[in-house]
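Here's a solo chain for you in structure tokens, the form predicted on its own.
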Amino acid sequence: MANQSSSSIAAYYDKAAGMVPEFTVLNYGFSSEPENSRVPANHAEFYCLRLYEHTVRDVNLAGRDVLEVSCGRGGGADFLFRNFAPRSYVGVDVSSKNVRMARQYSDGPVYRVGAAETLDFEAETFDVVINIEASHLYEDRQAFFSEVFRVLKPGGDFCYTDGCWANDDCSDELREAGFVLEERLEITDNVIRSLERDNERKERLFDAIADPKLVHEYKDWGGIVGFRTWRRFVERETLYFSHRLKRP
């Protein structure tokens, strides 16, 4: 989970867009017992959308202006836009190919290319900011938190989920940025369950890649059972948390 430059992240995800274009949602997912979900049970990306559903579960999006930072290919943004009735929804991603795919997939939200640490919006523009499974890649996570605080309206909500090293508690960084931390919940077991339940679908897509070296790389990246990312969660080398925060 090393920090990377925006250009290297963009290049990686631009390449991935061509290698595995079938994914519209790029996260490890969430699963609970029972699922209690409004995502259709037969949706191919059910568990990945469940992570979106979990992330915003206690925050009202209806009639509010929403920003998703690192929106990926737009599948999650489309789900929230269609099911939670925000007034507006803007998705920003550093990968131009992700943004292009998002625009093709969904015409509800507005998608823009941009970096998380330098959001190109006026202060106090949004009621809600969402960030899912992306900040571990940022070059400057503290700058990202400060930018989220800046673009949120007073009283606005920050819905934030990500994996991290077991000894990496970002709570102090979030408070230093000005947020009130209303909830920090470890959901590692829910993520592991999702990876295991969604494994067959993802592995089939990765196995279709022609280059064997890339197959292994993408199985690591995608959390396939038995590979590096999955092992790190199972062995508790890395953990996964969801956060609900507010700008006072």
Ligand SMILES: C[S@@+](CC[C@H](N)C(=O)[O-])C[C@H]1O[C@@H](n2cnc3c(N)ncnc32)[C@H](O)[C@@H]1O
Second form
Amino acid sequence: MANQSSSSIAAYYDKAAGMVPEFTVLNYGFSSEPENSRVPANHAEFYCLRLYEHTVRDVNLAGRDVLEVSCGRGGGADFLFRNFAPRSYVGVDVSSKNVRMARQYSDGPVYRVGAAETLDFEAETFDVVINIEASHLYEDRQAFFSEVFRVLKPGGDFCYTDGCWANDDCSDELREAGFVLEERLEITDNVIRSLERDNERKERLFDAIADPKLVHEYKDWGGIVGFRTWRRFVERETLYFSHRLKRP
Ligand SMILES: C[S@@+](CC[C@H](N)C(=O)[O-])C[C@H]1O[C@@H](n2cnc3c(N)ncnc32)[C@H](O)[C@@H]1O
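In place of the form predicted on its own, output the structure of the form predicted in complex with this ligand.
Next comes the full complex, and the chain you just saw is listed first.
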């Protein structure tokens, strides 16, 4: 989970956008027993959408203006837009190809190209900001937190989920940006459970990639059982957290 430059990340996700178009959601997912979910049980991306559902959990989206930073290919935005009745939903991503795929996939939310560290919105525009499994890719996480604080209205909610190195606790950075940290949950076991339950589907899609070098790279990144990302979670080298924060 090393930081890389935004342009190389955008280039990586632009290249990846042509690959495995079946993925509309690009995260490691969430699974619990019982699942207690409003995601249809037979949905191909059930576990990845479960992570969206978990991330917003008891935060009300109905009738509110929502920004998702790093919306990827739009599958999660589309799910929240259809099921949680926000007044408006804007998705931003640094990869123009992901934004194009998101626009093709769903027409409810508005999608824009943009960087997390320099959000192109007026101060106090949104009631809720959502960010899922992306901040470990940012060049400047503190700048991102400050930007989220700026664009949230007072009383607004920040629903924030990501994996990190085991010794990388971002709680102080979040407080420094001005947030009240209402809840911080470690959900690594839920993520591992999701990776294992969703493994067959993902591995089949990765195995269909023509270039064998890329197959290995994608399995490492994609959390396939036995590969790098899965191993790091199982060995507790990396952990996964979900946060509920408020701008006072
Ligand atoms: C692992 S994907 C997660 C996407 C989405 N949240 C989901 O769960 O499907 C990470 C996303 O972060 C985006 N990203 C990386 N760096 C970014 C930055 N600096 N600003 C905005 N988006 C960025 C990538 O283009 C990619 O779409």
